[in-house]
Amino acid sequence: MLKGVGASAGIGIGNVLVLEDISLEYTPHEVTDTAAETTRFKDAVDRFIKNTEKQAKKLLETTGEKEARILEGHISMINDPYMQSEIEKQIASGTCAEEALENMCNMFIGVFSAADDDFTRQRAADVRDVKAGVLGELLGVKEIDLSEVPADTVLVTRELTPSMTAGIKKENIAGIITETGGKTSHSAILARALEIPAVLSVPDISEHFKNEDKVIVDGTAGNIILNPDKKTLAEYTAMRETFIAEKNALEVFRGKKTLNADGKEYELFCNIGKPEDAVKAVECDGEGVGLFRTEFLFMDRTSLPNEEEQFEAYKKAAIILKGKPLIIRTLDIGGDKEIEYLGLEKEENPFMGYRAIRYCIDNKELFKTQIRAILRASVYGDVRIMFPLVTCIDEVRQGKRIVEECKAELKLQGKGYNNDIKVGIMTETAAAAVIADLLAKECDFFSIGTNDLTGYTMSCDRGNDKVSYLYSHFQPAVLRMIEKIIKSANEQGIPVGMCGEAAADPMLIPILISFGLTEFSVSPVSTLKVRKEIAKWTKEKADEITAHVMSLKTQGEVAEYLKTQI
């Protein structure tokens, strides 16, 4: 058995097709006719853009707008004025187009690969894809065509690129195995969008696989079984059928209210990163958006989005939701989310530093631009404002004062907005949890961000292998923080939701029901699963389990006990 990262759930059984890397070798040489070489480069870029636009259109049809935007990002990258001008400068000095392109792309790949956060490191893969695409055009090398592969094919490749995915007929692909990539990589995102089981980060794939090998891909557990015996094949075939049946059974919950076994109703929202993702939220039967991560509007560009750009983005999401709640988190940068053009100074400890609401309050005009855009969009739906990383009352009050200033400015300009717009906070710090009773008197709602709350409470970085064992929402300290936040909100009579990954954890759901959570916000694909899990629990049974959980002393004890109850 081979082990990798389970990046797209399900069981795939089929025959291996090893995708060899296309040779993009060339001989660097000096050019004398630099004008002709520049034209050759520009022509190659034009062909790359036209081809990528076609691929993006295919992805839009087969997977969705979010995935198509990955390829649109590739077009933006090669169109970047700085990148193009630097390449053309090198060509003007006598460097051939291939080498100039490679030099520039490799520089960006090095910068992005050295970053501390997954999101920025992922951009290195984008640059590699762009480099390969333009080099292919310069060298006249055709891309791999996956449109005609036979049924029950398991693709084995170093990396699944968006351009490769555009040609896939998903009904013919049983599974995907790659040598690179993690759960947040484009390979994972695309595999999940296509609903194809995938295991990534399998080392030395060329040594293990050959064409026509029989293989089982367990995208849930991250396991690969090569040339299984009859017994193993039968076991996994049964597991595949069970997985498919369970997935189909979730359809019973589509279009239904989110109710527990007592009939108590909950709000079940989705988390999104772009306005187009609201389409997926609606398609997956979400009852609104509990977290719109606006920082993605500020990334992958060279300057700040202006008020009109932001207004159109928020307005688009509100219109798509047709009156369902849309909670927009104000700009949350710093920590693991860097935006180069803002020129943030390198900090020793960015997670404890100049980020999120702290940065926004200190950069008032940038903040007001976003707030005005959100306020204007509130005319088109149930739009709400949420401040991230709050640690004290002063931050809430300063943020709310800025909202009032923006209302006054819009009123003078004759622009519409919802004067009664709700303003809440992400309770994701230990400080916010400790004073949750005070904060609840200042806010219209709470949303618990368990990812950061767990990290800050346990003083550990989940990306650090040496301390990641501490990172668990089953830690008694974290559970007590969550309990206090929810209790404080309920006592003040304000809604309290959860938008961290923990909101979709079946083992945590009965505890959240017992604590009194009123809203769950999860990834769109988890919506029906969470609705099903909530439906299983009465308050009495949830209270019984929670009483025992809160008497336990360690994360291990909590997790082991809950496994016996779910």
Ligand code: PEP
Given for the second form:
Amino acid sequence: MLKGVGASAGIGIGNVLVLEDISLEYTPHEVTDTAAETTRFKDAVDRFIKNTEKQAKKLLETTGEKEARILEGHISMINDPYMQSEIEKQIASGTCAEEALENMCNMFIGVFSAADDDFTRQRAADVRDVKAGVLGELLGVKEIDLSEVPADTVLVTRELTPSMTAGIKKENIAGIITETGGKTSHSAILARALEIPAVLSVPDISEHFKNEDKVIVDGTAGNIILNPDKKTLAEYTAMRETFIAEKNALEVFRGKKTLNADGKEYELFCNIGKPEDAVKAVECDGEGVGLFRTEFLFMDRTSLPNEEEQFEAYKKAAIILKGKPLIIRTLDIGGDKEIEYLGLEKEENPFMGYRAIRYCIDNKELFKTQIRAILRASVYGDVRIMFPLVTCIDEVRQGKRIVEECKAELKLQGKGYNNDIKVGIMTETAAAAVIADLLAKECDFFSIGTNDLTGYTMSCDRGNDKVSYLYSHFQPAVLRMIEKIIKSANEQGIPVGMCGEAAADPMLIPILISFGLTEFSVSPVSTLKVRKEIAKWTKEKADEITAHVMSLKTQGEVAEYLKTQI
Ligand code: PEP
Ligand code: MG
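May I ask for the structure of the form predicted in complex with this ligand now, the form predicted on its own having been displayed?
The complete assembly is shown below, putting the previous chain first.
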């Protein structure tokens, strides 16, 4: 079995078609008739633009607007006056068009590849596509045509480019395997948009695959099985059928409200880690974002993001969500989330230590920078602030005081913000659950973080195998904590969501309905599934199940009983 990055879910079974890279080799040479060479370059650019426009149109019809926009971006790139004039200058000094184009593109590729963020690094792939396209025109080499491939083809290629997929007959492509690209690469975006199972970043494809090999592509797990035996083939064929049937059944819930069987409405939000993930939340039919984990903006870099950078990131998510709620959680570092450049001391007990809201209150300037950025972004949508790891009233009051200070500063600077911005907390510690009635009076909303709440309630570290048997949201202690939080919020009349992984557990959903949860926040891919699960339950049935669950004494009994009810 080969391992890669599962970038587009589903199981594909078919025959390998290895797409060889077309040769774009040329011999650099000096030109004397520079005017003719400039015309040759301009003609090639014209042809490239015309072809790309055609492909963008096709892609718009077959795949989607976002994918077509990638190609429109390629046109803007080659039309860039700086890029064109620099290439023409090189040609004027005697460099052949191919080499001048390559020099300029390679310069941009180098700059973009060195960037810190994924988004800018992705621009390097765009320049590579543009370079290959225009070089192809200059050399008269045509790209592979994917409109003619036979049924059940599994494409094996170095990279899947938008222009390759423009003419693709997607019903004939069973799967995609590439050598490069991660979850956010173009190959991944395109495969997901085409709904073709894909595994990316598989090293040395030319060594592993040859045409006509039978292959299974498990895009959900990121596995590839070459020349499977009969038993494996039968297993995966059954898995593929189940996947397709489940997916089709979920489509009925797209574009619908989230209602239980009595017609009571719930909010169904998504959890995100980067502003661009908001696109996925919208695509997956999320009704907003219930948790934006901002720590990812602080990771994989060498210094703190400044106010401007953070403002742009939060604003971007708000704009993508077009007025749908965006709950931004302030920096939640420490514990299992390390940020090296902050130089935090190693602690004996990091999960109990200097982290999240505790760290932020103590590092006020860092905290204020983030709060100001969030406040400024609140002009662009329904942005809300959420503090992590709260354990006592003082933390909420201090956090809210800092929000007010930031508002006053922005006012003085003449910068806009929503004065009525909602401020809520993650209820994810045992202490917060126990004083939820007191906290509810000081907060605009709660969101239950079961990932931490389970660990803190059971006093167990889920990374430690020896105590992992304790880590379950079906533990009676955890269920009572959840019940207390929800009831306290309901009594105070504030919304209460759940953004821990447990929110998407079908076995927990009837209990959450019975307790009175008002919002679910789940990973985007779980959205339709959770909407379907919520629709199954009347309050009466959920109450009946919950009454029995709350009479049980062990997590094993709870889990066993719930299995019989789902
Ligand atoms: C949680 O603790 O449940 C939660 C959603 O936060 P995180 O997983 O980021 O700690
Ligand atoms: Mg947490």
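Positions refer to the first chain, counted from 1. These numbers come from a predicted model, not from an experiment. In this text, the rigid core denotes the largest set of C-alpha atoms whose superposition between the two forms falls within 1.5 Å.
Residue 368 and residue 157: same rigid part between the two forms? For residue 368 and residue 157, the answer is no, because the two are assigned to different rigid parts.
If the larger rigid part is held fixed, by how many degrees has the smaller part turned between the two forms? From C-alpha superpositions, the smaller part turns by 37 degrees.
Taking the rigid core as the frame of reference, how far in Å is the Cα of residue 152 displaced between the two forms? The shift comes out to 6.8 Å.
I need the CA movement of residue 238 between the two forms once the rigid core is aligned, reported in Å. Here residue 238 registers a C-alpha shift of 3.9 Å.
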